[in-house]
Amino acid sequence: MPHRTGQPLHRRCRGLALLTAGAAATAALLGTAPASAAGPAPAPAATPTLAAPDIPVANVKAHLSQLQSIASSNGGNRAHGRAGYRASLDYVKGKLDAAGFTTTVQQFTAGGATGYNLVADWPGGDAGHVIFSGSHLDSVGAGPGINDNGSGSAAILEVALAVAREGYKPDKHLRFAWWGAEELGMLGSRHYVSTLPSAERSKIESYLNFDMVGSPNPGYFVYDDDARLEKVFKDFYASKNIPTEIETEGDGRSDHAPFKNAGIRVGGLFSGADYIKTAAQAQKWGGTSGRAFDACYHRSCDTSANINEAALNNNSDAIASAVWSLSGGSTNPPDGKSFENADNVQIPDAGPAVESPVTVTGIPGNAPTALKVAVDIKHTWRGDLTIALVGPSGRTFGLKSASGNDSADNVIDTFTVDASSETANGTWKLRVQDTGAQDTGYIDSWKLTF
């Protein structure tokens, strides 16, 4: 989020460049923009609307760790025109490309340096109704910008990867963007909107902005620019018994402003910057009153330690909920692909573990949250067996432990594991060990289904 230029204006007091004063006033009162200026009328959502998946906060934090490492290796920041920004963009682009998104890098010039926007489109959906989520990727020069705005960038990245993981088929078209030079005055998003043909602008049904969603002394603020989008977020938080407030602190100071000024419906979330948390806010949200929501705002201490995990988790889930509910659609894992190894592998009696490999290819992004592992092991005393799945990174997922009470023969079963922390493509292994003497067996076959 860029520096202030005087006191922020309340959202309802700022005029829109493309609306008349009378139309703007009407739009403000109703919480909507006139149909002639606010993009396409919402297309009917699919019935019933699928619930969004849970977004693993560990995955979001892993992206933040990468952004921290990039900043640490590039002069301590990820600012416009610096090597750390381009490395951040390359990291995000690599994840999206592997997940099957169509990515575009848009260049612009600001302050004598080349800036970059990254735009990612998920194939399919009605291109005449675009649900657009965005976040600025740059930091200020003073620090790594992990809350401002690594948090928003990592959250929408993981939501985008969840779209791919779940094989989500939205009724409306999904687009995500990571903006450059926001800290200089929303220059990247302004460039994007100003160069977008009017016919393409009119296809954007909603733009959702996420700038600082993991503040260490957090609040839960919801943009009130559009009544429908505001309700989507408020309904989510109400379901979690989390109170919200209208966001006024960052009004007009982030990347939703160029979209709103072009007559596009906007919404979003914010967890607070350098304003002070009141006693009433601390009572309903926790944290410390009399302190800033983010005391490290625009400072060198905005590191990976400057994040509230609960706020990051709640806001990431809220983003996914909005994307799913606004776009409608169905879930169908990519082709329901299975990968099997039917070669027999002998299991030594009371011996070392053995492994049977399966190589997975052609699956974009990470493995699903419900990866199916079908196992067929012939053995005369299954209680001796310890069984695990080993992912491409070497991470182990326990499937079965040895047990003296498990006296049956054979292990013929299908296990379900949350393997979303692993890249789908690569070599997976079934690891089996016989921990007791006098019984023998072998891996007959095993299969992974995505």
The other form holds:
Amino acid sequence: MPHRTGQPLHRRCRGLALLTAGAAATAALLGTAPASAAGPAPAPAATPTLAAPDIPVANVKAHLSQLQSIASSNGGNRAHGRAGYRASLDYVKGKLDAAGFTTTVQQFTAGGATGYNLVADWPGGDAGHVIFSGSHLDSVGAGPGINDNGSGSAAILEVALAVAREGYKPDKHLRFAWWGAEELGMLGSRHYVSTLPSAERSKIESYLNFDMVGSPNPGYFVYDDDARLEKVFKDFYASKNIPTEIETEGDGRSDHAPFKNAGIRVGGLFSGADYIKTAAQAQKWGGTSGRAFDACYHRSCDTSANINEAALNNNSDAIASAVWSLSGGSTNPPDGKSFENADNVQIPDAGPAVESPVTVTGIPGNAPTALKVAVDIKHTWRGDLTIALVGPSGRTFGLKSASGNDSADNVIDTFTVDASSETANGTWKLRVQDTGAQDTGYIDSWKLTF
Ligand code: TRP
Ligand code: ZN
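Switching forms now, from the form predicted on its own to the form predicted in complex with ligand TRP, please provide the structure.
Below is the whole assembly, all chains and molecules, this chain first.
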């Protein structure tokens, strides 16, 4: 079945000659070449701010096949009060414990059976600002619940494991939860929120919900409950050229509802349940119009075959991107002063370097040791690009070298530069050179924060 992957169709391999030419151009651009050249010595390269890693979809699928086996060996489901639910929880908990999370199993009683929520805290970060991601882990009784909601459960599990793999040290505190008994009316998440002391409730800065993120005939729906959280996801999809729509298939039909009702900011993603994909939606996302986003919703056929891998992959990456970007900033709005140039500057294909200036005024003394350089360059092959910051004295700070085989789109990143050797005031420039033929782009905007 055709589906959108967001990948342009003109990718091709790069030869060694281009790489060599790229390396030479890098040296020239950064002023690292002849030692006899006049002017200040090159400054040390910048360290990019931690960006979210790519979440390997193969790992997410491996979790789904474990959940499928658990259902198959426990009467075909993972429903509340059934052995398949507890086995699912034990699987997820085992992975998190081994990765260094602090896990808690919270019990509740519903419909005459014991239910369980699993809560996992990543040690560290500001406990007063919790970025909380959750998914329901239970299925309906009718089937194994692999899209609903093995998909969200597996995606946030793999994002949590990526946090551990990366040794990520977020500024804010990260918490993840797998809810029980959602299919009986969000009973697990309601229990969690209603028993949470109000002092704890107010520490939750954002709750992100992921219920059905791998639908076989997918749409890309973003919750619109909170404008800032909505934007975090929309920006991610925009960077992948994937159109989104607002989630409207039943507001409050999942575990974000109890959080929202308690006054907590909520957001989330959804790839569609039993609503029918329209022709316009099939046009933008691929798939089949006139057919449900998930024709196996709440049925026995919601198996590991009932997953669209591209949607699962994109949504897993979107979750990581949100978790990283929401937790990595300072806990307060940045108090630094920013200077931006938002005029577009075309970058000629395999041509000379171009520059975009920013004039800084009113900052006494030198620039900081951690000057933030936020770069937004749209380009169809970012490996072509060499990027440097040029200080008022003409000193260059390398931000990124060309690497011909990096075929990803765009450079949307914030670099931290030790610019303490420069006076703050004056004209700073972003210098960008395209060192490889064919792919093109432009500087969309860039910003210095002191
Ligand atoms: N688990 C939800 C349910 O079974 C799935 C769902 C339907 C949903 N519509 C939604 C989840 C809208 C989020 C948003 O009802
Ligand atoms: Zn459901």
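Numbering follows the first chain given and starts at 1. Just so we're clear, the structure is a prediction, and the values are computed from it rather than from any experiment. Here, rigid core means the biggest group of C-alpha atoms that superpose within 1.5 Å across both forms.
Superposition on the rigid core between these two forms places the CA atom of residue 94 less than 2 Å from its counterpart. The Cα position of residue 68 differs by less than 2 Å between these two forms after fitting on the rigid core.
Annotation for residue 383: C-alpha shift of 2 angstroms or more between these two forms, rigid core superposed. Taking the rigid core as reference, the CA displacement of residue 355 between these two forms comes to 53.1 Å.
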